[in-house]
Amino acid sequence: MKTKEKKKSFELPSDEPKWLFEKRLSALISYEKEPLPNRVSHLWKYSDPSWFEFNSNNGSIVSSEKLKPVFALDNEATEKGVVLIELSDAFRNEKYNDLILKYFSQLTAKCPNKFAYFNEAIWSSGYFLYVPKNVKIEKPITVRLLFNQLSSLEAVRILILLEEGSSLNLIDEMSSPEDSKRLLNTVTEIFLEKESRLSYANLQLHSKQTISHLFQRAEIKNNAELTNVIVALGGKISKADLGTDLCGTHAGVTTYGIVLGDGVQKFDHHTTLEHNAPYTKSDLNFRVALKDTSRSAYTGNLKISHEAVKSDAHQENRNLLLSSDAKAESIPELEILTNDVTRCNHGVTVGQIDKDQVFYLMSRGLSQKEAEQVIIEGFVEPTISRIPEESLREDIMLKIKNKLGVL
């Protein structure tokens, strides 16, 4: 460790498996060790690294209290063997031993970087969800995530798993007071075995004061499928690295993607999409709507290998702004290493709200809030009607709704 002063800001949990301490030892050194992240770099090009350090200047001090989880899940899938406890008794629970020592950390292993390492080394919040082998849940599974105190830095972290055969629907909300002002540094681990199905819904509705960072893997084996829904309505700087490996032949992933920006609101989602195998396919739609001086930079990285023949990858951004002052940006790439694909493609568009629309529902009796408010809910409609699960749909439409009714 190099500081004094960084040994005093935080101690490592004691009372854990030997093997957890010295991985989050470890981890702490490596975080010590890596320097922040080049702004060269593709990912940071929007955002500066230093916005989601830990140091005494963003006020970041770590959370005196454990967060415990909220879980609202039926008798049905408890019965059925379902699992999911707050991440730190599963650790301490030998009938799931094998399981963590197996998957957790095998994804941010893959990818080490000095955001996921100060996760690894303090996360102190979070859950395990298991779905044993041919369990398939119908009614979504909700965990909620309240962020009390009103200025602390949180390390989460969320380890999912669903074995061969089984299928959930996921709702994970995160939310924080209106009047605190936190850090968070939140991973996520994602592993579907073989004909899995799960549908994860992560709904980001922090305060105006919160600084978020987002660090999310997902691993996707022979005939899995991920819905992966984001939607980022809060914060005041909210960064997320989505990442997926479609491993597996004909494994799919399904990303939406919905971000509403007001104020000096700023957000940026970078999304790397990786075809390893024959016959994947990746559709991506991310929708932004953006007002006052809001600022969203979406970059999004598709990779096709040489091993992945017969692919089919989409990807579209649109971006609406609602004032002159606010700002999008988009980059997409492509990596295509074989000449045998099925369908590869992307979109961006860039615009201002048409005039003439707004001005033709105030001719009908609204006002220019109200004209901006239907106009913004039947941009992101196309979006939120694909999502599969009916209650979701339901369930994001009332908080954009919430939403703009402040804007």
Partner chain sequence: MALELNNEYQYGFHDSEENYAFKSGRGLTKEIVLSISKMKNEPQWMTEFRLKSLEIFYKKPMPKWGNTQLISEIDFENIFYYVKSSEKQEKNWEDVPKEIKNTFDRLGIPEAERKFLAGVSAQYESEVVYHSLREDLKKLGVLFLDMDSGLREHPEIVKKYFSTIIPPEDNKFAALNSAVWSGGSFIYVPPNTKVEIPLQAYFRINTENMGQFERTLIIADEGSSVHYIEGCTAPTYSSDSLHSAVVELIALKNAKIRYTTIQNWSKNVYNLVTKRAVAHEGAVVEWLDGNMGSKLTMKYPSIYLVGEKAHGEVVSVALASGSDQHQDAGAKIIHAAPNTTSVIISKSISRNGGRASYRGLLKVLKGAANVKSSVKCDALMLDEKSRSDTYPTMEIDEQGVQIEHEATVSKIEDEKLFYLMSRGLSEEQAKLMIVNGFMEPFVKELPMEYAVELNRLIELEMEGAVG
The other form holds:
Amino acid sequence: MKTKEKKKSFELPSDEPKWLFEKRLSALISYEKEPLPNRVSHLWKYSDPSWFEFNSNNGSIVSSEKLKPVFALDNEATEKGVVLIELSDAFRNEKYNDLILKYFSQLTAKCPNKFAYFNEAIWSSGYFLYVPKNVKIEKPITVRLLFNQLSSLEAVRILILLEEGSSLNLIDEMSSPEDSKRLLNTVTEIFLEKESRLSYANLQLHSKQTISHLFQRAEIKNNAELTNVIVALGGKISKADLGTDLCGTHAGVTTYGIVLGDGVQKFDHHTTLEHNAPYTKSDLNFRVALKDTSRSAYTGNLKISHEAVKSDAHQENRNLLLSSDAKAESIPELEILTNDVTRCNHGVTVGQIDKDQVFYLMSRGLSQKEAEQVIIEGFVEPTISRIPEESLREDIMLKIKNKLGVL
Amino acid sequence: MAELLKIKNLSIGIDGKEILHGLNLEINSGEIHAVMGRNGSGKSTFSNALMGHPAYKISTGEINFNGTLINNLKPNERAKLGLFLGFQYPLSIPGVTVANFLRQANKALKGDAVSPRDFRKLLYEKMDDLEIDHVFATRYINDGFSGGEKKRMEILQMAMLEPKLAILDEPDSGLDIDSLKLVAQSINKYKEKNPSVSVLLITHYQRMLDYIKPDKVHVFVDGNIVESGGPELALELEKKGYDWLTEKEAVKA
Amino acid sequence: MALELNNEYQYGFHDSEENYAFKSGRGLTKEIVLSISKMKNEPQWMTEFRLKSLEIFYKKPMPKWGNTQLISEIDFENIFYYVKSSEKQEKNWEDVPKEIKNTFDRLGIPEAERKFLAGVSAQYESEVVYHSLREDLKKLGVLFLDMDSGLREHPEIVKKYFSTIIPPEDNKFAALNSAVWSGGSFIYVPPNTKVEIPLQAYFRINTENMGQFERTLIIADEGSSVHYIEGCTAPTYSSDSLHSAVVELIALKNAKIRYTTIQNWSKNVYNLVTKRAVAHEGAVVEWLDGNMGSKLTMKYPSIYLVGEKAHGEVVSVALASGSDQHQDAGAKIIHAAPNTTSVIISKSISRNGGRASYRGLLKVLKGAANVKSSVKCDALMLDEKSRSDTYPTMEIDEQGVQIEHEATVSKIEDEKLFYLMSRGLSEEQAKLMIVNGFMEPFVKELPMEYAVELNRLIELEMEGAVG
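Follow the form predicted alone with the form predicted together with the partner chain, if you could.
Zooming out: every chain and molecule, the one shown earlier first.
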């Protein structure tokens, strides 16, 4: 009865449906059964799995108060039937039972992961976003997940569902106050039905004490398109595992990644892009700039299955090292099972700051720090400038400037 | 004069969309024909289809070349019969030198294997005619060539492979006036040496015809020849533009 | 049927095994290792080295990279670890036993030696059966011997360098080789000596279920240079053989080593080879690695750039043809000193269900400032049944670097085929021309005779590619 006891210790809300409680239990069992990933195994070479584990060694205690995501839906969205509510509320509301049953944990079930099990067992906060058929919302919706309590473990669960022909711009902003120390485990599932379009940005602005594990999976149906922006500026250790399944004809995903590291920050990002249907398209642009003793590992896995004829895939990863103690690893992985590809290429560069550029800028009166700041901004600019929404571009640039200002 | 190319009621489509609609054309040995038309009027479809590009499907009609129905022949089989296409956008083949390529093509077309030395001599002669530096013989086909270099390389290939009918798809596009003159001179030179050779010159500017005098001029509009005539037709087009013919066509319809 | 004949592996013949001087039993035991060492009359340190390596081999798990499925199918108990075909090594082709001579005649080795080689070594099963080196090179003090003779005649050099770059602990197959190695080449080039003409070693497996474990050690002393070429073939048997070599190259200050491999094992050979080089200050090491044959090749030639301004280059091609072939090849370059440079060019072709993988590592260690490296991987896939993987890992621990990596996967474009065919080439000729062009960066580095031979191999392999 060890697991049940443990379960109890998480003090989860008792008003949940019974089936969800059962699901949590079975996820907890899976979590305990699943061994910690071996350091030589795929995707764990650059991070120690025990960092993300819940145990008394790293002082993790479970939150007793629930974190509340902050968001507001405007009238237009509400009138058109867009739903944005806390996930636990969605579970309690019979209206959403069918949808939740149909979609919740469907994508995580496809790829067993110890930390996703953990999330499924203990998640307490997060949200459910639903956009009905053919509803198109232009104005971006921002959800703020501010971890301002003292508790040190949070498990966040996000479920996003866009019905056929719908369209939405969504921004998740995750942050925590400067001195807070915590372990964060987030699982996000994104479903894009036929011809829908989602622009999704995840802005990670955690305190330098935060350890975070993000597990995101997206499923893209026929003619649907995902624009996925991930900006990682904060955290002590952040690992993000982003997977996209292009399972419908003409499905597409565009990924923009920005990582800025300083101090002792560690970043470990993976993207897995699976082309599983004909005429699918993926484009990825990932830029990493590192100072001090920060380090980043980026693994870009690209799979084109035998069925995915006429696919088009392009990946680009650029790394800028600003100190001799910074470390960047780039691990592209291309697995191509058909020759009938429209385009498939990959490029990586690792380079240092151009001293002549610094000199040039300094000769115009900038301090060294300012010059470097300008160069870093210039380095990430080509990626940011391709992000479709202007307001998001500005917001990201502002946050980058903020971070560079305190570098 | 003997009839070299005879096209009857030719309709061509790509990806299920018809581009050429029931075209008729005859070219006799030794004649120079110019095909003019706006971009998108079907000129390049026509040249690709004549050479047997697999993406262009013949839905109706016949292409007879030198007495042979070539509708179903592969590009290399057409080349063997004496057809040549100078590409509008020549492709680069990295790793394959111009000399190697032309030697193998020469062998494929003419059967006999010229000794490497004789071949090189011949190649250098033709390169000199076109003012192409000999170093190009050892460069990879069109790899890193400028637009003008690519166009001259196409004419060099024509001169080497000695076709009966040379279809030249916009040999003038992207050329400055000096390169244009050079290209035109080489075409004329080849034509002088081989008077029975026919040329089908595809262009949308009159300027090329200042240097190469066509026997006949055809105007393409919307996938068909709407007007044929002598060299004067090109000049008229230069003055009046294509709209004049489009309007004329509308009246006819 | 003509098509089948065309595709037949032309070196698939084998001759009788009745005249063998010695053949060990199947399987690997301490006794076999001891008897190999004893038969070779080795010094005590080598016997001990073999026994230690055997222990490591037993303990080491199988590699976790490459084709883990296929290597797990290797039956170590069913392999002949040592087969001696002839009692002694000859210096004249005429004296080589007739059966073996016939084999090498058919492979064209004596002819090649006459025409364009400075020295030849021919290994048949476990032992080198023929060896020669041009007199003028001997006089200059160049040593080119089989590894066993090298150990006997120059123990001080061998002991100084042997296994210093690839210890038995490196991986299971390096441990296996260290325990049962036999044959291979030992080369020492004295300071400032340039060996202008290539030295060649030829490796032949004849026995079914044979394990060939040659060991090669090349030392280029300061300011010297050498080009070594190896070729390999085996008969086609229904059951598998294992080739597991260890090759160590040491390029001392300002020396240059080029090591060229044209691997053309039959499709029943596991080719699991560890190759590594160390380049000291100003030295240049180049691996030219062509993989045409074998059932599974796992080979990642590496270069440790340990001295300032050292340069490393790995240029490779792999042809994976048929669903019974997996080429898992690559390159590994470690920049351990400042101002070092490296280039990796990998070209792979997969056709007819074949699988070609590039697996690489580029590492810049801390302190190795001002490093430049470029990695380019191009894969050409000829049909929809085939597969191509690219895994080029980069680990950079130093800021003063300039690293570029590019990978492309493509097919033969229809437009290019049309262009070439419009000039009179058949579809088959046009495809072959594009494939040859694709391989050109590798082929142009080879001596002419090898380039011609390689193009011919590709042509044979590509015949019947249309349809």
